[in-house]
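Take a look at this single chain, the form predicted alone, given in structure tokens.
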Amino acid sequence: MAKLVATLASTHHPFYLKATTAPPEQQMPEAPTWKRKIEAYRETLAKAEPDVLVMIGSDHFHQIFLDNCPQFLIGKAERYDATFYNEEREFGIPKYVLEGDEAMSRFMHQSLMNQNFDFAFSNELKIDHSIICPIITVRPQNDLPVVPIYTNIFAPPLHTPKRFYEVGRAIRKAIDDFPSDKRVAAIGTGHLSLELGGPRQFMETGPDPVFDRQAIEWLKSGDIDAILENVTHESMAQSGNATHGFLNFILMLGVAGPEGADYVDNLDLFHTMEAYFTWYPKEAAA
């Protein structure tokens, strides 16, 4: 059977490439302890030395619109074009090509209906920043194949926090059972506080901080009682106007299970909270 090696969570931020990376006299402030945080948290993927990814993100509105909005969505394609031309064009981030998993995504959707997941599929799917950052963050020689899976986290009704959590697990046992010897890592992106287009969107920090704080140890702890307990639709909307992808940071911790992390580190960015999180299987970290 498959092998899951490494679970990470983390923010992705679009303007990381072009902000460490420009001119060293037109980066900001905070670029090289950007830089510095991004490549200590890639060797957490690079010491699991996994085979295939499986990378979970959340389509924003590129390619997936209201006409037919799956709540989760699984690619099953030979290969995945990446970035569309806004992103190109405001963050700088180049266009991509992602080799598939074709057997493994094929599995993995088969499990996850027989588990009573019902996920959308799709042949022609195209990756946009949440797939493409932690590429470019964590792997970004681009050199393993991918299963994408997708979440909506922007267009309601939305699935409630423990349903994420669900799906996480549903996730995990779908890789634990996959016939290969194949070693696996699961990358998954979203949000803590977060406001864009809203008021909040340029303080000095996050809209919550003091969500994002209590966020941080809930995952550093592995939490998930308090996060269900605490989180809701309506207490992430008082957080920021796109708070909710920390549905996302839910899911990753549904695919790790409820542990401790072996690795956390943040960044106070201006008008967000980076945070980075890394879990390896007790087993995989003796």
Given for the second form:
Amino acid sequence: MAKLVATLASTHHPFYLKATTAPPEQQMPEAPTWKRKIEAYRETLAKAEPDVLVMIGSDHFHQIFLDNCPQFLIGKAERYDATFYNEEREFGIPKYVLEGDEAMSRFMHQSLMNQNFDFAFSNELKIDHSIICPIITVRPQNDLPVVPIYTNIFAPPLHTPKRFYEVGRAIRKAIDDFPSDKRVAAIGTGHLSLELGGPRQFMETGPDPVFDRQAIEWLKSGDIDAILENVTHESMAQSGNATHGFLNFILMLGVAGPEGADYVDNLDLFHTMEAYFTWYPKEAAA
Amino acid sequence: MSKYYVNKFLYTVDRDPELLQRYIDEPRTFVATWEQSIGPKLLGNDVEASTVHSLTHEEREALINHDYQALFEMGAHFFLNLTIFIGIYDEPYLKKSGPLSFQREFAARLQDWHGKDYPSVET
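Let's see the other form, the form predicted in complex with the partner chain, since the form predicted alone is already up.
Expanding to the full complex; the earlier chain stays at the top.
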């Protein structure tokens, strides 16, 4: 059976590449610290020596639209193109091609269906910055095949926080059951409090620093009960209109299991709180 | 109110540089063209069309006038409403007033909504 060797959950920030590769005199003051933190986070993946990456993200209306919007979707393709025109335009993210692991996608899709999770699938998925950002940050050599999974965090009605956690548990089982000797890392990205296209966007901090600090503590301790007691669609909306990206953190805690994280870091940027978590399965911990 | 159709306009135009340029250059003409020949097409299918949706007068005027405040208040999706106008205005604002100046003006125009429940983006 395949072996889960690391679970990573982080915010994704499309400006990271541009911010840290601009000429030094044009860089924002936080750029050197940001780069150091990312490189330290990258090491938490490298030390697990994965063979394949199961990557959880969310399409930002780049390919998936309101005429046919799945709550959960798995990519099943030999390779995946990345970065849409308007992401290149806005964020300066270049084009990528990621190798797929079609056999693992196929197995995981069937496993998820068998566990009563009705995943949509795509044989021609172009991935966006929710998955390319973590490639840029934690695997910039882009040398591993991926199984991409998309969640709907954008188009209401959204599924419940509890369902996101349960999907994470099901993804974990699908990884554990995959008949292979591959070492698998699961990497998912979302947001803490965030506002886009609203009155609280691009302030000096994220829209709800109190939620951000609490969310980090919950994830650090793996306290899924506290998350499910306190996080609702209404509470997330009060913390910022894009805070529903936190659902992907809940999903990743489902993949890891309700355990304390082995690595926790964060960075308060100008309009959002960045956060980085890694869990190692207990049997794989050093 | 057809939030779906407003979002479809923002989505189809934002992801196509040629359409975006036409929207920048001649918004009134372009919105009319979009309603006649682009909006009715099913996404991913250039042959089949739909008659289900149409823009209201208010939606049409908001799109023609690049009125992102009105679009927010009508429940256009926040992400689509932001990114298309970043695509149009970020660069000129950057040259005039520095990084993120357009995004902050966008937020300032919506300050009356601070502390209130925002219009629903559900379609």
